[in-house]
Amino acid sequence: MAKTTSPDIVYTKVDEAPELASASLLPIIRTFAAAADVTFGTRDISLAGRIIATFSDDLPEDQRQDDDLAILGELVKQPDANVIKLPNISASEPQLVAAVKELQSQGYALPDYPYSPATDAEKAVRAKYDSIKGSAVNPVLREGNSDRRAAAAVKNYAQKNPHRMGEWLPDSKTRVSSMSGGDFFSNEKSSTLADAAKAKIVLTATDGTETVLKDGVAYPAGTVVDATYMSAKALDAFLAKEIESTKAEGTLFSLHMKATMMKVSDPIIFGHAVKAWLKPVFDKHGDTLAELGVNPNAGLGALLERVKDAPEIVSAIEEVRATRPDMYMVNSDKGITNLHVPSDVIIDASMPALIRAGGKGWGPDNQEHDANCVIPDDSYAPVYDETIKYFKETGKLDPATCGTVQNVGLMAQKAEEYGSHPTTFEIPADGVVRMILEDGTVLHEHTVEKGDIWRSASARKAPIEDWVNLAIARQKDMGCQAIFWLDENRAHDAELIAYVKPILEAQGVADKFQILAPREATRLSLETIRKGENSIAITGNVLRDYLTDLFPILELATSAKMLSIVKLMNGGGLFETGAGGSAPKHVQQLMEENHLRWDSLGEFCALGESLKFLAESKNNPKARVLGQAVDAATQGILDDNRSPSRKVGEPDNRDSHYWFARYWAQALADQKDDAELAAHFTPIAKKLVENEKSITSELAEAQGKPVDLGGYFHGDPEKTEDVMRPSETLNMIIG
């Protein structure tokens, strides 16, 4: 997909399931949009993409590609930038490695991945490496806060054919487990700072060496600035309690993390997780396991290759598991467990569908059993206890009648972006962290000892009076019920209640809004719902991430098909296409059978929103014209039930694609406010279907059979061509 020079519309190229599909979509959009004269290019932010560009400069000419990540930064600043931004792969170290290991079979000449730098050489690529995890994309592209919501169309659909929901019951075993104390919640310290400044963050070990953890760190007046740490002794006792407490229950262990977003400090934690499931092996063979490479962060999976020709150690481990609760499977027919890898269970899609499915995990029988959700830190479990406390009191939602939680959520410029930013730390000595400003004022300060993590985020003023104003103007349009999720008693949430407060009552809507707690407004909204009635969460960051996909989850059944729209805060505009994560497994079943599930919704509302947007940016009035032909087309999807399927053998994503093209193009052949497009458009309806039955059937006999991309990062773009389209009708029609 090449580049287009100042295009009107940047898609970008991604990875995994979603960039398999644009394969098929993005030259429908192509053709159609070049009939209105919006001209789109692509940006290539996939994980592969981001490690190319970071090493170009070791890379042969040939090998070499832009940096389109940091270029796109700079696009979203602009007035006129209009985005449509795919999911892409947050990566985890496991993810990163096997990236590095294939562009390395296919000829790129990259460093190896050092796991223990030792010398300036190894810190400085792994320093490279290490910007490249976790959720790097989005602090750069989100220079504006975000307005999430199901598309009406999706709702309607939603209400109409309600999906299966578990059943709920009052002597449900499954519960949530977080610390009672020395977590992320307990330490936070929070500020918001009167004048611009500059601070270092500085370890002053009980001996009395001093390193500077982090210098030069800048922030303008007005930003509020938190500083937190997780001991690592009580994060320790509190695994090992759980895991005794799961066992004696006769339920299933299972740790939820964030190990892609909150990229140093999760995955340490999952770590430890490894670790105390595993502690007499570990007390036993820690020194062998240490000379062969072990690496608890990088999960039980990673362990077990390791250790695969030490029989002794194979033979410890099979002794611990057996005195171990069963641990909830991501894969049961594989054995691959919970703690396997850690990006294989992400607590913002793994807590709802276990909640959807009335508190039920798979077991290592393959049968569904109650769950300990083990959520160490408790900074937001409350939400997931009480939405759990709250179904076992009252039973499974009706989606066929609820209501639905809309989310505003504060995220510009990387407001509390904890883990996706180099302020985060495991501490190597015992001591003491301070943040100091550049005047010599300690702002922060915790006494902290070895292995414990500390941690570090922000919120600048702007993007905070940004986000208030943004949920006004989301309360005055939708006139339903509004809260903002605010602890009063955390730190950082006391500072943002100094913003919010003044602002409402400013502009005399401060009745209109609540600000409580995220466990009341949990079962307030949860409430609310019950009864058919909406409401606006307004949250910061994280929650964000966490009530995008709990609330879509048990409404619509799956996150993909939200309406996710970031009003930069220049004026342009950034189009999400959903919540619902790249999907690795949908890839795995397109090679092994040639059918993709994924569903291309989430693109549509967002084709559809961006278009709209150009129209009014750049005065196109067939833009708008095209954007709402669009909302038609996905209202048709889903009217007739065109969205893919789960089995091969029946219609998947790229029939999806014919069957949006199709009502897409009826639309536009049937609407009266342009009649040019509407005769560029009748002869192609009429072809499409004309030939329905000839381009359904090279579609479905392209199925059942293994197929080869070319790469599962780095794919070949002919290869995955050929597989994504293979209806020569179709695209004889399309071009």
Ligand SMILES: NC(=O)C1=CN([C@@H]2O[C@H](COP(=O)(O)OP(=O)(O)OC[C@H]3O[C@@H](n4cnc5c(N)ncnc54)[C@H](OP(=O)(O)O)[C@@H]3O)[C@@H](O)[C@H]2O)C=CC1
Second form
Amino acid sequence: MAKTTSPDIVYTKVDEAPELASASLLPIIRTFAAAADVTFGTRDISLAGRIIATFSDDLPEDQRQDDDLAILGELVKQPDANVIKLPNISASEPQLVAAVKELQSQGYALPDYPYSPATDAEKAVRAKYDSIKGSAVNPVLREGNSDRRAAAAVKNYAQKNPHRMGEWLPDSKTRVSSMSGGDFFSNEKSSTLADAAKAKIVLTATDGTETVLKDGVAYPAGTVVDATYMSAKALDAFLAKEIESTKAEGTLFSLHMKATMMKVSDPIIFGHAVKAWLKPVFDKHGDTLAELGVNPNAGLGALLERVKDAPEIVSAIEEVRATRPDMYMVNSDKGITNLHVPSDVIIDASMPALIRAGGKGWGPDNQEHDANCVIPDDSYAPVYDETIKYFKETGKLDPATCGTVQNVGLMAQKAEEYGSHPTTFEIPADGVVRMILEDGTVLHEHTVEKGDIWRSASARKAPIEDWVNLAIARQKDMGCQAIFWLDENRAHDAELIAYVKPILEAQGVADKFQILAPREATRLSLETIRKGENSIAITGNVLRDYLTDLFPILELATSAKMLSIVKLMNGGGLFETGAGGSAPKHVQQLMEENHLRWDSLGEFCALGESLKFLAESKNNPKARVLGQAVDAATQGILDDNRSPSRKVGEPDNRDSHYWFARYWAQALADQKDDAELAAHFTPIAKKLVENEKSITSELAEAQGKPVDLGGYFHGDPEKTEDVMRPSETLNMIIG
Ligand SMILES: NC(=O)C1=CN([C@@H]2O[C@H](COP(=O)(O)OP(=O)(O)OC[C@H]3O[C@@H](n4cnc5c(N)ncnc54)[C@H](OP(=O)(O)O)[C@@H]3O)[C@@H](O)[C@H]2O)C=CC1
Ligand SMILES: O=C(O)CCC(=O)C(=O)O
Ligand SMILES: [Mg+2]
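Since the structure above is the form predicted on its own, I would like to see how the form predicted together with the ligand looks, so please show that one next.
Next comes the full complex, this chain leading.
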């Protein structure tokens, strides 16, 4: 077979902890794979890399970078795509600005981030930066639906080594609060298009002026198109009420949003919360705040920075703070609150962490307290509400005995809310928003007020059908309970049910599935896993995100250990590493004391799957042997407890990579399917065993001192390599 120049597998270059881990792990992977003639390429989807690529035309030749995200976006549509995708930063405005500053300090002549663009040139720069913001990577790469579950080895390990769970007490004051009207949930309209169509979104203001908010939105036949809005007035009234009731209940005020993936709507909602919290200050000093360039959507942290030289405002803020309930803290030592940065508290991770802790969050006094969990929109809040009610009634879950909830998620082609940012608008004037098709049909219509947040989301027919088929295959494989988490009383879900039922019936499997609204599905799933049985949650895109942190965090303590496969619709494979993010805390620890607690188990699981997929797609039996040996190595890491410890002075991420290499080499040496590979790896395995002492002591010696990576967002590759590969002995063996 002629060898093509494109690599067999693309490994992504990302940010923060997973990228540091790659500096140590990827050389091992490359060396081992080369023995089977499997090549690994890299593509840069880091925040810094994406900024450089976006502004490449304005940079000198030697600083330019290809648009790797666009290249990958094309690759994932090819039948032979094989991509290992690590978690990257989905940047909030403060993170983006910090990355730009760092690159400027390294000599990249990038334009400053225009907070309030006035000229056309500034508007163009701002549009470029906005395209980099938020979840700008995943929606481009996810050309398939999502299949996330704990590998059997990982689940068995978690049952044998149960993690600590906080106690749930029946008198816990922790609760979820969401709006009882005026939210996205209650205003939703949805229909399925019989034919392909183009739509425009038009606001007709009360004075008759027409503004085209968006034109030329194209949908193929069979697309489910939703439209809805959140009333700004209803939101403000709700937030004011919840601030008061939190104070009365003596709990922590906490707000849980997804400002990264919902990059237009959620920062606006977050900004409403900042304004509600500081309402008397905004009422009295609104003009000054505007003059100082305060943008509440960027958070309290940015606001405090802007007003620091205005003593009158600083003391007004202090006065208001004294009257407010305590706030849920991101870092109580540093005084960073829930409202400081919109991307600090991300609902998929934050709510499960609080639930796992027995309904507790950290307060300003560095103690744990009950909390009011404010989740304004009621579409998915019932999942957390019901979970909390269930645990209050029945006590905490036991990870030693509980079963598992797997997820099959509708995600492909920017499905549902997570693809809605180009069609989300903060409404500039009172009036009526209409979605109008080319033939003049008004598809959806809402009467809105200035400041309301209007959005349209869609899900295409092919991804929906693919998702139902994926669910059928997974249920067949597992033979367990399977639930479509769809609410027949919700407009969008009713349209999906109209797709689901006929497919299940046509395939004769309708009796294997239930269709339940999220609240009922939550309770049944929790009851099921408490009995030690398993369930499959078949959900839309948002619940895919929420549940693939909620259940793993309850069952395994983290979602980072999950197998996360995206079966690309055109035949390729995208192997995501866990559902966890980039863990900024881990980088801080490495910089301060040269200990990296990042666990690469997600990467190991993805690697095994990717190699086995390659074996099938390119008919490469050696890749299968390599992949099976990865599974054995992963099992070895778990059985012998070789995962990184959290504390400096104990084995860290780099040690776990040594063990991974050793177990992998051993498994390859021991297997009987490929004698050539066995002969190749026998001496390597031997050397790795014989040099255990020198390698582990060289790795241990490196720890304990601060290190310089040459940058946070755009580190120096050589410095990073020095830090992440400190064992000369290991480096010699790996080559
Ligand atoms: N797919 C993607 O590209 C995703 C990207 N993100 C991005 O990641 C960043 C942080 O996200 P956030 O949601 O706060 O979650 P984190 O990834 O920071 O996870 C929360 C906590 O989980 C633990 N954890 C997660 N992964 C690992 C791992 N591999 N090994 C050991 N512990 C782990 C850590 O706990 P402890 O600190 O206690 O050790 C960590 O602090 C954001 O920039 C976000 O946008 C988030 C989700 C997915
Ligand atoms: O893309 C992102 O910002 C986060 C993705 C995520 O949380 C997930 O897929 O679970
Ligand atoms: Mg998630």
